[in-house]
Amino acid sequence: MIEWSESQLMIRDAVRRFVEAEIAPHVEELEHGDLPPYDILRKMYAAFGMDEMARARFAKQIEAEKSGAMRKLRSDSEGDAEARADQAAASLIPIIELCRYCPGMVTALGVSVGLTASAILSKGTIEQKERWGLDILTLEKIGAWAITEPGSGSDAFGGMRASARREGDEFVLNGSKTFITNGPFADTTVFICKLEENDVDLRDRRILNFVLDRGMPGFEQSAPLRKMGMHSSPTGELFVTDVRVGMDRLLGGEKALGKTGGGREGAKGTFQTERSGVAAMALGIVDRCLELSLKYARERVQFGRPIGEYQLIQDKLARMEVARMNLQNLVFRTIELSARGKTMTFAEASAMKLYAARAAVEVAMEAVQVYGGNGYMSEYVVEQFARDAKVLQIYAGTDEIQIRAIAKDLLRG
């Protein structure tokens, strides 16, 4: 793929349009005045019938699990490269829309629609897919994907120390989460922690994922935390002490228990899934800084000239441009192994998010200059941006992260 089909500038021109109206106005609100997003994302999957377009699938995925067809249902899938390409467009030009003016609001939506939702049509129980994943996907529930904790940092499972007990048929869960998107208003959480086995080393434990309800006894979840940037993405802490569940709150019910891996494989392709996105909100806010900073740069006059005409201003605009062109392309590779009905490996997934997360600090930054005393003023929203885009160095792994994942791929040769 080389550049956007007609059919998908008319989808870009159509959710920009609903961005600019119904989006744009409410920043500051959704910056400084602690409304949270949910709403807003719900009339926007209104207005494009993105609710429906989620049930119709889930109806048909339902179907076919329950007919014993979900090997044709792929199949059949796998015939229209054309229509995997749109769908994969269609999903990914929201979020570049979306970062043009509040990336948080695609974090908090992808936590919801991607993470949790994924989570529990993946690993769930036919059962446990039509109880919680239809909700969470047409945003009629909000969910939340808690597996960091307040020790583990990068080491996600090696650090972790949330528990489940087994009592027959039931669970007592225990552990604190932290840095959870969507935690204070989340309606249910996928709840990821270990399972106590008393001769496995704490490290090495299976690693289960339980569904949790808002108001459960023993289940306590912060108020909003205040943090650098992305303020239109809710963050909170989770608290769970000796919450009592059933085996219907397993994800995959009795079976997770004896699969190999206890989950971590699992977790690590919602991180590649995770991965991949950023390229995308990484475009998002590479392209309004790049638009901000030429608007700005042919205004903006010094020592009698505008700006634009210095070669210094020259070069840092270059060299956004630059960095949009490379996003674009990984964009559109992205789509491209979609249509093929391929994904990325780990490794090439981190590398993508290694480069989009550090292209969009060094633009924004690089705007913030551009506007001088003026970007760092909130009232500018290159200063926005800059705060924003610099979660995408940490979340989903770190750069010192991604840089290993990348390095040992490279050395298994």
Given for the second form:
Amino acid sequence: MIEWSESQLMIRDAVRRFVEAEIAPHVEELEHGDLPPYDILRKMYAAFGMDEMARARFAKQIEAEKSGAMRKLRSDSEGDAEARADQAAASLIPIIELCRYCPGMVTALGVSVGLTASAILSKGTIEQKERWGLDILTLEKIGAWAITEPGSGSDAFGGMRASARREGDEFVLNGSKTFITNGPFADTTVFICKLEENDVDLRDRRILNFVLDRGMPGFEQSAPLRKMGMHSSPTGELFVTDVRVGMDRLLGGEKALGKTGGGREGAKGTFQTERSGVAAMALGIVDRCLELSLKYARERVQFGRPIGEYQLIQDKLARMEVARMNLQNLVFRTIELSARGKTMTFAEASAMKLYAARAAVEVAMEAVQVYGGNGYMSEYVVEQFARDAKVLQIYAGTDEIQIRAIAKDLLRG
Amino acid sequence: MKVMVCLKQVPHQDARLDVNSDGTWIQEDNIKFEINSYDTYAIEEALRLKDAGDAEVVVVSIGPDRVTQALRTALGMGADRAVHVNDAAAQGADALGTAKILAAVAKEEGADVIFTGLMADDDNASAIPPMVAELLDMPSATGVTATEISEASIKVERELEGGALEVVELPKPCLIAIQTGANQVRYASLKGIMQAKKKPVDVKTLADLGVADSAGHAHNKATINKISVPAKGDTAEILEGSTDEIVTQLVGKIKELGLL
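Just the form predicted on its own so far, so send over the form predicted in complex with its partner chain.
Below is the whole assembly, all chains and molecules, this chain first.
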């Protein structure tokens, strides 16, 4: 893939039109007010038939699982490379376009339909998928994926203290989670914790995933936390105190208790998907920062000339364009891999995420610099991207964790 | 029922327009185009008929290769088929020439209802819809803000000067020129866009439609001699002060000019 196809450009234009008409006028309330992003995201889903597409995909998957024909489903969808490319593009283009105005909305959306629904769809039983998965995939309900704790970030599983104590056929859940995207508003939360096993070291205990509904006794969702950027994505804390649940809320049911691998398997796949989404986010941020910087470089006159005529500004613009081209090529590669039914290696996804996050931060900070004093003011928008971009180096695995993954892979030889 | 929608591709509203080298039209290279905004309401009105019952929606446009994109967008929104009149000889057509081409397509299609936008964003002529209706000897209504279809006719509300509304009933076949804001235009769904490339687009020439004269044109008696950007004046005056002061100054100016 060397360029967007005609239908991909149509998708881009349609989504951009929606973003400019429906989101741009609300950026102020989303970023600096109390407007949660969900209703606008639902409107986007309805406008582009994304809810219907999700419903159709879900029905197909469940039907295939029920008839034990998952392998056939996979080989069928591998058949038409062009359709697969369009589908991959159709999921990445809205990310890019939303990030041109409101990267936080992608975080809120991605955590709900990406992480939370994916966790339920990959780990849950058919009953659990039908009970919780579909509503999250269609955005009828909002999901949160609760892994991070005050004492565990990069060392997510090792340092995790949240626990599930087995009492007969029930579990008693305890623990607190933080930095949970959608935490304050989620209808459905996947709560990740460790099975209490007295004879096993805390670090090595089995990881279990439970589904919690809003309002369950003992389950408290905090108000949104104040943070540096991504204001349109509500982030909160979750407190779980002696929440009693049955086997029906343990993802995978009884089988999850007997699995080998301690419940950590599958996490890499989740991280991989998350990491390729970050490249699309970075592309949206860089694309808009470049567009805004070009506009300002043409219009802003200092010492009698537009600042775009000065080489120091030209250097910044050229570097932004290099980053944009690289990111676009990474997105193209992601689409091309999907079209061919291939997935990126874990190390490659990490390398892509590392580059994308750093490029977005560098470009957004340089956009502020091009705008000078105006860039430091909210009115000129670029400062929002500088604040928003920073989290790309932190969430979905910090830069340092990506470097470790890349280096480990290289040294393995 | 067959519903035909005429659409025009026009320069994007944010496109930077420059006059071309011979001063007769704008420089079209490297600018973005979009569907004329009035026509998007016409497409929506047609698609609503399709949603409500058994209608086939055919979108028609005249122009070079780039027009395919506008037609694909309409197909992505839900239209069933497209007709693309792609013929260099159609480029110089005047309003009557364009109307003749569209009428020929409508005749070939056997359209029961034709929807158009009230006018085009680029030339604001409003000439073509009534001409097409006249050539086809069918009734038409312009400035339409609402439609209600029945078996044999369509009842429409039209906008008149001064905010008045007129209700007219037209027997089918008929032509309806839609006003902006008549409805909420849908976005092309992602699935619709992906399926659009599989929908048929028939490419026609003026000869195919039987509207070419001996020189190969449909009708091109009116020609554009020159277009230009209005010269910038320096007569603007910015009023300054508080709101009350500005209002007082403004009223004074209006009185000074004898307008009050």
